[in-house]
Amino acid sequence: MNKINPTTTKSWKKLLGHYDAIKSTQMKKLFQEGDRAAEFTLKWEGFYVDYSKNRITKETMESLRDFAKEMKLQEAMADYFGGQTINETEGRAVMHTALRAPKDATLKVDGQNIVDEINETKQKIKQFSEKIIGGSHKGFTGKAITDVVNIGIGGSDLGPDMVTKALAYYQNHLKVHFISNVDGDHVHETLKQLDPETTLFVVVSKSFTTQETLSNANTARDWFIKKAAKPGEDRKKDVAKHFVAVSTNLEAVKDFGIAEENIFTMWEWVGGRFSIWSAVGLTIAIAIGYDNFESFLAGAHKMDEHFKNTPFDQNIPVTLALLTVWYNNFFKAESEAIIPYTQYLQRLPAYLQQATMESNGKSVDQNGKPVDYQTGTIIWGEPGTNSQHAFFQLIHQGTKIIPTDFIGYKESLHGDEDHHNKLMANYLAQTEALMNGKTEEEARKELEADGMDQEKIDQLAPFKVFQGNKPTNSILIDKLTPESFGALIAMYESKIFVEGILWNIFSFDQWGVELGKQLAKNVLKDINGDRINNHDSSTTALINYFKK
């Protein structure tokens, strides 16, 4: 890997003296000149990105490649995809694209081809799912599985749940449900909702020592066992046809009670926030079915190919990671806004939230060393056009930089044209507006054409202002399918892999969320026991009233 501290390099003093020369620079004077948006929009495979409503020049963009090529972006990219052990601190290779990639592919970590195995267990999942689908798994009275409970936290559920809200349209006959925070009240509002003779369980844990996971597969496994006994009944041996895991523990899951056949395998190769291509992806392939769960991981496969073979110049990671850079750390812009316009996407920026916020939100160098520049971005969003009459406000007349994401889709699932042009009207106007604004002049001349008298004008006009010159990026996708949908989850992977790289930063390893669950076992004493252990005043003096 790299290992340059990026301020030393040449090209970012280069870019420090540029962004001093056009930071003040209007966008919409830009769009004077020459054809921008043909110069600054990159198409691939039903993908339109627009990122010429940014405060970018052709020399920025040249400059910030040049940036890229210091800070040697390819090398690290053949290190990544060349099974490298990149995760340094944890000792680990990280292969998540390897699970996606073709069945007679060839990828190597410590020098086994892992693909062999990578098939064997996609075809379990395969096998396994059509059994929950096609109603030949049955429950312990011998019906077929109706609902499906996914058990997991962070990656574990974050990704199951956000993909199956995003490919609904493709969901078979299946009720899917999601169990994450160890919150009792959300695991038995679930429970209330099901009947244990039609429910499966899928417990999702790498370690199978997960808190908050164990915490909820143990009160839904009791829930089973009582719900499904009659008196006098012991319904334990029953487990093994409700609950599966994804573990890498086999001897913890089998004590638990499922059966050995319906154990799928993890790889320590598999961080838990990229960790959907996997097995983890089970709950998916069962709610979606296998074969558009094979056009899902087919999609983020084709990403991965024009991500690792295409010029930076026409690399759609590679440059809208070159703009968060050139915020983050030039503008001094803290957070990045994804606005998807489709309902579908609901649970995308908080998806992505932890993806790049796990990831990136470091502040010690791949030498060890405390950073002296910005790292990481603060990720935030919701579905337009419900965003719009929220929290919009602060983009358009805020005092922040927020540079925004637009997904859309050109065609509307369900073929409601008229809703769809009305959604996508609001898509397009809003970067227009963003980046045009609205000055004085123009405010005065509405609030006059209205008939308002000049007293009122005059008082009201300034609060009609919007300074404008705000950055977007439209992402603008033929349709959304299981495949298109895949690509871009791949797209911001491989973004979030250059932003790294760029900050010199390890991006796969995430020790800053190890303290507070250490801290809190030692709390967790305290709160059953009759003493407390030593704690600050403020700490001791909340466990205190908590427990009065």
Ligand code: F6P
Contents of the next structure:
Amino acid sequence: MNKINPTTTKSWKKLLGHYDAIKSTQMKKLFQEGDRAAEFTLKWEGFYVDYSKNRITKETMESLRDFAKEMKLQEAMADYFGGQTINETEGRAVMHTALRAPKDATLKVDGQNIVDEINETKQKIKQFSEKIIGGSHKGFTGKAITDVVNIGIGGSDLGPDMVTKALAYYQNHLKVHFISNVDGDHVHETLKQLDPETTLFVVVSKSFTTQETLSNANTARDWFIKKAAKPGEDRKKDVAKHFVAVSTNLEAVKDFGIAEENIFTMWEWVGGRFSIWSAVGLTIAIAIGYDNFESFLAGAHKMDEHFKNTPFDQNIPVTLALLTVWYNNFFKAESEAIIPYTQYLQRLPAYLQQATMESNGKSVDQNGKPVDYQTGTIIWGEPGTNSQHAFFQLIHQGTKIIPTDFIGYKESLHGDEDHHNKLMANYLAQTEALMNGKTEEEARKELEADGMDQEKIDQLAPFKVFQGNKPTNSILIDKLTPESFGALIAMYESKIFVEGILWNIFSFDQWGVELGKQLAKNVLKDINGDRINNHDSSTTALINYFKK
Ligand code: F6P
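Next up, the form predicted in complex with 6-O-phosphono-beta-D-fructofuranose (F6P). The previous block was the form predicted alone.
Full complex below, order starting with the chain above.
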């Protein structure tokens, strides 16, 4: 089927004209007409999503929604949830949403209901995590486990790391560690903190071929065997008590020496960056308990239902994705910032970087043709208020347009009202400041009120001007719970899916990571060998310099 180039649709052309008409309109002018907050706020299950501080009118949103219809978004959603092979270049369905579906759901891939095997794996996660938490799983000297180390990279690391930090409030007595980088600093620094008698390693790799993960897992296993053994002892057989794995590649895991009963399966239809809902979440289940892990899945499922069943004008992921297209393709915004106003969500921007940029960083469309329009946005961010004292200068007064999501919570977990009110005052003030800005006249008045002389005012006033008109979404959620957090992640996942459809690209493959991996293998041979193979002169010189 020839899929549509978005720029050839009627609504795209209409949006181009509309963009010309409103590109210079100030949001604060738009706020003088009608109740924008009421018109452009979506409310759902403890989520309050105010997108009124965007450079949009009713007409913008209607045209964007028409565009989504022309791009056949609804049909694409049916294929996505229906288990069609929408990851065409890898010949796979994309069914991570099935992992959070209710136990009695029927979801088919290639005519087979996959829910039964999902339930089986969940049961195994539940039993194992309960044994680790309750202390009935003993290490080789009969002691309970105190430390759990997740070894993985990309989706096999970022997800578990990000969620255990986000839900740290719900964490039990166990200490969790994450090793991802092939840089030996990472594994060796972590091992220094561990006792082999009480440590469990969870090796997570969908493919079980990833260089970083296998190198780290080998180093951890060697460390365990050496450190656990008294002189004359061989502790190889005890690896089984201290190493478990999550993978689709059962043979490779067994070859590594992990007992079959300690392998948690996942499936080809779960993409690495969407795998947090599978056994890849084992470390999360161990850290926060299986019931909390289930609530996290349930929250994501609720968001899936919202996404699937809600008309586009009330649909949170669809609305957020349409705004991304509006800025990316019409205002030529290059990046989007994600600013969570809670330290718990410190790793969320990094997680969403992978989810978004590995999914939508594509320059070939679904017909295999180069695109002639911009696709995936650059995602970045840090928690507020730290980010305000670091890079907000550029968002306020720089030359770039950076649509920003502000994520905050009505209720804090710590209950310290003073801190929470200060935090949220900043959250609210920033979006107001970004929208309103400050005119030169206002700046001058302020300087006058400070008693500054006229010459100094003339000199300083231009620097005190804020253009304003900077777009933001305010995502205000009742409380950070496993359930609301699952819903938040699912919200972004669906947004990413919608963007891919609107840009007519395949969001679920990642061929772009292969070339660097291939070349690294060649370079490693050159580093370890006697002669250097053919490279450009820069790379050859660098290899020589490194080897000297
Ligand atoms: O190289 C990118 C990637 O394939 C990611 O998509 C994935 O999350 C990561 O590597 C890890 O892959 P694996 O789980 O197979 O080790």
